[in-house]
2 protein chains.
Amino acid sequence: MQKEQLFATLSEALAANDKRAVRAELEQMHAADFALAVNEFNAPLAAKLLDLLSLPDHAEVFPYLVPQMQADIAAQMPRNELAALFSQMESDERADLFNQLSKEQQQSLLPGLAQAEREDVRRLASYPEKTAGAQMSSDYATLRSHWTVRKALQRLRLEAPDKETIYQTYVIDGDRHLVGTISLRELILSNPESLVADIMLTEVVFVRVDEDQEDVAEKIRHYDLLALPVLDSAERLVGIVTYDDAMDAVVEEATEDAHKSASVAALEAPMATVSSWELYRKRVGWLVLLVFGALLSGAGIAHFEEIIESNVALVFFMPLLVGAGGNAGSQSAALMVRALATGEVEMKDWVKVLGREIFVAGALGLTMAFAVFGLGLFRGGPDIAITVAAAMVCVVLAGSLIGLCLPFILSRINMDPATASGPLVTTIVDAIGVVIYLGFATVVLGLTL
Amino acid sequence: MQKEQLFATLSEALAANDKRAVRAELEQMHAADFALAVNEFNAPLAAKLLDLLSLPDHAEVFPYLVPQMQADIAAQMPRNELAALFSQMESDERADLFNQLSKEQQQSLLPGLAQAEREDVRRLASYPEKTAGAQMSSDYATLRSHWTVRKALQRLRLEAPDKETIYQTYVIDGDRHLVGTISLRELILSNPESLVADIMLTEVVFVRVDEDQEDVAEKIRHYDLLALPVLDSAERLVGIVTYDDAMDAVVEEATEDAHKSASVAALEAPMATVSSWELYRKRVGWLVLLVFGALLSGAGIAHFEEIIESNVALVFFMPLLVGAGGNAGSQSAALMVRALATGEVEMKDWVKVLGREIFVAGALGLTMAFAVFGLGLFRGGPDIAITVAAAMVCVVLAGSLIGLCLPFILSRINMDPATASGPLVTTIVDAIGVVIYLGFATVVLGLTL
C-alpha cells in the first residue's frame, strides 16, 4: 500500500480511535512500511496512534521511526509507558534513543529501569557518535568452548528470542575474552558430541570500540560477515555490530561525503526532515569562505586589468578556460576520493595515480586545446588562438593535479579527504586558472604589464 | 599481515613451488585478504599460485579477485580444471565469472559442466547487468507448507552445504510459486510437530528480475533483510539477493553517483584498475560539452563588453559572482540527487522541497550579499557595491532552483538524476550569472549598451 493512504486509513482510525483498524492494518505489512505512514503524523497524533497498538507491536514501529520523531514521542509519554517501552527494544535501538532524550528525561527514566537495562543502556549510550561502541548491540549468543555442540544448540534455543541474532555466535572464556566464533549452520551440521573448541573458528575478524562506523562497515562488507563482534581495550568481548547497521551506516557515509564534495557540512538528519536554518547553517559557511577565496580570481584579474582593457576579446574566453580547469579539478577530487573512502587507493599509492593522472590529464588538456584553437581562430586570430590552446593544456593539467592531491593532503592532516569538494577544487584553480591564462596572453600577445 | 608482507611471502613460496608454505598462508587468513595479495601478481603468476592450493581452498579465493584477475586466469585454465572450479563457485559467483569469458571460451567451457550446472549458469549469466537477475543466486533453500518443522530441518541440515543462506528459507507450492517465508530461528524455536503453513510469514517482500540492483539493495536495507526472494514474470521463485551482495550494490552505487556527480561517466571497474584509456573516456565526453556550454558565458560576456571596455573594474567581482552562484548550485544538486537516490524525497515532494529551497537560498544569497557589499564600496563605490550586492541575492537565488531543479527534471525523462553534477549546474549558472550581473550592472551604473 502507498503511505499516503495507509496515512488516510490510519488517520480515521485515529479519529475514530478505532483499536482494531490501526492493528489489522500494521497486521498486514512491515513494522517499517507502518513508521513510514507514522513519521507522516505531527508527535502527539504519532504518539496517540502508537498507543492503540500492543506495546509489542509499539516497540516493533518505533526503532523505524525517525529519530526526531522519536524522540519527540518519548518526550511526551509517561515515565512508566517509556520504560515499558525501553525493556521491549534492541539494545542498540534503546542506546540511540536514550541520546536523543534530554538530560532531565534521561535521568527521570532511569529508575525505571531493571538494574541491567539500566547499566546497558548508560554504557551503549556513553560511547562517542559514529563508533563501533555506538553502533554495537549487547544483545549477542556466547557460547563456551568446553560445551558439546548438543548444549550449544540447547542454549541457543533458549536465547533465541532475547538476541539480534544467534546465527553467528562468539565464544568467550571466564573473562570473556573473545576465543573463538562458529555459525549455527556450522553448528547444526557437526557432531553433537563434538566439542564447540574443536570446530570453532580461532581467526576472528573483530574491530575496538573506538573505531569508526566506516571501518566497521567496510570490515563486515569485505569479508561478507553477518556480525563483527567488539572487543574492549582489555580484550574483552562487549557487543557486536550486526550488517544491517553497517548497511545503514555505509549510505549514511555515502551522502554525507556527497554533501561534503559539494561543500555542505554534514547534516544531522535526512535532508528531507531538517529545519531551514540547519539547511543554511551547514551551506553558508563553504559559500562564504569560497567566496572570499574567489578574491584571489579577483586579484588576478585585477592585476592584468591593463591588457584585459586593451584586448577585450580575451574576458569572453575566461569562463571556457577557468571553467575547464576547475570542471577536470572536480573529476580528479571525486575519483579520488571515492577510491580513497573504499579503500582502492592508499596513501601510499599517491606516486602511483599521480602518473596516471598527469598522462590522463595531458591527453585531457591537448583534446580541450584542439577544441578551443579553432574557436580561438575564429573569434581572435592566431595569437589569441595560440594562447587559448595553450592555456587549456596547463589549466586542465593544473587542475587535475590539484583535484587529484587535495584528497591526499587533507587525508594527511587527519581531515576528511572528501573535503576537498568540487567547489573548492573550482574555486582554486580558478584563480590558478586566470593568472596562466593571462600569463600566457602577456607573452603570446607581446604585451606589457 | 600487510598485504605487502603477504605478497613477498607468497612470491618466495611460489618461486620455490613451495605448497605448504601457500597453504599455510591461507590457513591463518580470511580468503579475502589471500585474495588482495594474489591480486598484486601478474595473472600467470596468480594462477599459478592458485594452483598450488587444493580446489575447494582455490574456489573459495577465486571469487574474491578482482574481475579482470577473474577473467583472465579463467582464461589461461585449461578446460576440465575450470569446469571444476565453477562446480565449487557460488551459482550467482560463477555466472558473473562465465559473462567475463570470451564467446569461445563460453562455448568450450559449456559442454565440461553437468547438465544442471550448465542450464543454471546459462539462465543466470542471461538476465542484464545490474538488474535483480544478474545478482541473484540460485543456491536458496525452499520448504513446502505441509511439511513438518521436524522434517522442515531435516532436510535443511542436509541442504545447508550447497546452499547460500539457510537461515531465510522460502516455502513453494508445486509451481513454485512463492507462499511464505520463514527463518531458521523461528524454524528452531517452534514446535517440531507443528507445519510449516501455520508458522510461516505469507506478507513475503519480494522482488521481480529486472528490477534495478539499486531499488533490490534499498528493499534489503529498507526492511533489514538477510535475503530477498526474486520472482519471475510468472510470479515463481527464481533466484534470492543475499545482503552481502546488496551491501556491494550500494557502495557500487554510491561511487558511480559520486563520480556522476563530477562529471565522470560510470567506469567499468574500480577506479585504481582501470586503464588510462578508460579514465580519459570516461572524462572527457563532458569535459568537451562543458567547454562548448561555457561559450554562452562567453557570449554573455561580449554581448556586454562595451560596458566591461568602460567599466574594467566589474570583470574583478564576476568570479566572486558567478563562482557563488555555481556553487550554491552545486549545493542544492548534491542534496536533492542523494535524497532522490535515498528515497527520502520522490518526484512529487519537489513543490515542497522548492520552497523550503527559495527561502533557505534567499537567507544564503542575503548573507553573502552582505559579505560582498562591503568588498564593493572598497574597491568599486556605492553603485558597484549595489550592484553586486543586488546581482549576488539574484545569483545564489538562480544557481539553488537551478540545483533543486534539474535533478527532478532529468528523473522525470527517465535519466539519472545524479548527472545534475556540479560541473553541469556550474556551467549553466556561470552563463545566467553574467548575464544577472552585467545586467544589474547595465541599469544600476546608467550604461547603454
Second form
Amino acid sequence: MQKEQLFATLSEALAANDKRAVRAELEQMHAADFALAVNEFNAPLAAKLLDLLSLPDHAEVFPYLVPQMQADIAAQMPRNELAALFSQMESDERADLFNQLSKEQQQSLLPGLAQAEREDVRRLASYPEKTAGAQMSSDYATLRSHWTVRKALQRLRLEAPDKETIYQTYVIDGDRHLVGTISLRELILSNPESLVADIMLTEVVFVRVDEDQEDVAEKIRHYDLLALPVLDSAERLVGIVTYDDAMDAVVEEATEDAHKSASVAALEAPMATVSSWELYRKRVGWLVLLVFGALLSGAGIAHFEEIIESNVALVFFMPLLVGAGGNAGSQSAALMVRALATGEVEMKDWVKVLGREIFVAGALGLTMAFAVFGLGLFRGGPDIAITVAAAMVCVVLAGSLIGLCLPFILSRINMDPATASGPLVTTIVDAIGVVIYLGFATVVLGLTL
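Output the form predicted alone next; the form predicted together with a further copy of the same chain has already been displayed.
Below: the lone chain, stripped of partners and molecules.
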C-alpha cells in the first residue's frame, strides 16, 4: 500500500476511533512502513493513533518514527504510559529516546522505571553521541566457557525472546571479561556434551565504548559481522553493536557529509519535516561567509582593471577558466574526502598522493589547454590563445592541489574533511584562478598595471 493511501486509511480509522482497523493495517506490513504514514500526522494526532495499538505494537512502531516526532509524542504522554512504553523497547532505542527528552521529562520518567531498566538507561544514555557506547545495546546473550553445548543451547532458548540477536553469542568469565565468541550454527552442529571452551573462537574482533561510530561500522563491514562486542576500559563486555544500528550510523554520517560538502550544517530532522526557519539557519552562515570569500575574486578583477579594459576578449574566457579550476578542485576534494573517510589514505600517504596528483592535474590541465587554444585564436588572436592555454594549465593544477590539500589540512586540525568539498573549494579556487589568469595576461600581452 502506498504511503498516501495508508495515510488516508489511518485518518479514517482515527476519526472513527477504530482500533481494529488500525491494528489490521499494521498486521499487513512492516512497522517501518507503518511509521512512514504516522510521520505524516502532526504529533497530537500521531499520539492518538499510536494509542489505538497494543503496547507491544506501539513499542515496535515508535523507534521508526523520526526523532523529532518521537520527542513530541513522548512529551505528551503521561509518565506511567511513557514508562510502560520504555519497558517494551529495546535497550539502545530506549537510550536514544531518553536523550531526546528534556531534563525535566527525564527526571519525571526515571522513578516510573524498574531499577534494572533505570540503571540501564542511565548507563547507555551517558555515552557521548556518535560513539560505540551510544550505539550499543545491552540486550545480548552470554555463555560461560565451562558449560556444555547442551546447557548453552538451553540457556539461549530461555534468553532468545529478550535478546536482540543470538546468532553470535559471547563467552565471558566471572568478571565479564570477554574470552571468546561462538555462533549459533557452531552450537547446533557440535556434540551436545562438548564444552563451549573447546569450540569457541578466542580471537574476537571488538571495539571500545569511546570509538567513533564510523570506525564501528567499518569493522562490521570489513569483517562481515552480524554484531560487534563493545568493551569498557577494564576489558569488560558492556554491550554489542548490531549491523542494523551500524547501517543507521553509516546513513547518518553519509547524510552529514553530503550536507557539509554543500556547505550546509547538519539537519536535526528529515528535510521533509524540518521547519523553514531551521533550513534558513543551517544554510545562511556558510552562504554569508562564502559571499565575503567571493569578494577576493572581485578584488582580483578590480586590480587588473586596466588590462581587462584594453583586452575585452579576456572577459569571455574568465568564467571558463575559473569554472575549470573549481571543477578540478571539487573533483580532487571529493576523491580525497572519501579516501580519508574509508581509511584508504592516511596522513603518512601525503607525499605519495601529492606527487601523483601533480602529474594527473598537469595532464588534465594540458588536455584542457589544448581544447581551449583554438577558441582563444578565434576570439582574440595568438596572444590571447597563449594566455588562456597557459592559465588553464596553472588554474587546473592549482585547483586540484587545493582540493587535495584542504581535506588533509582540515583532518590534521581535527575538523571534518567533508567541509572542504564543493562551495568552499570553488570559492578559494575562483579567487586564485582570477589572479593567475589576469597575471598571465599581463605578462604575455606585455602590458603594465
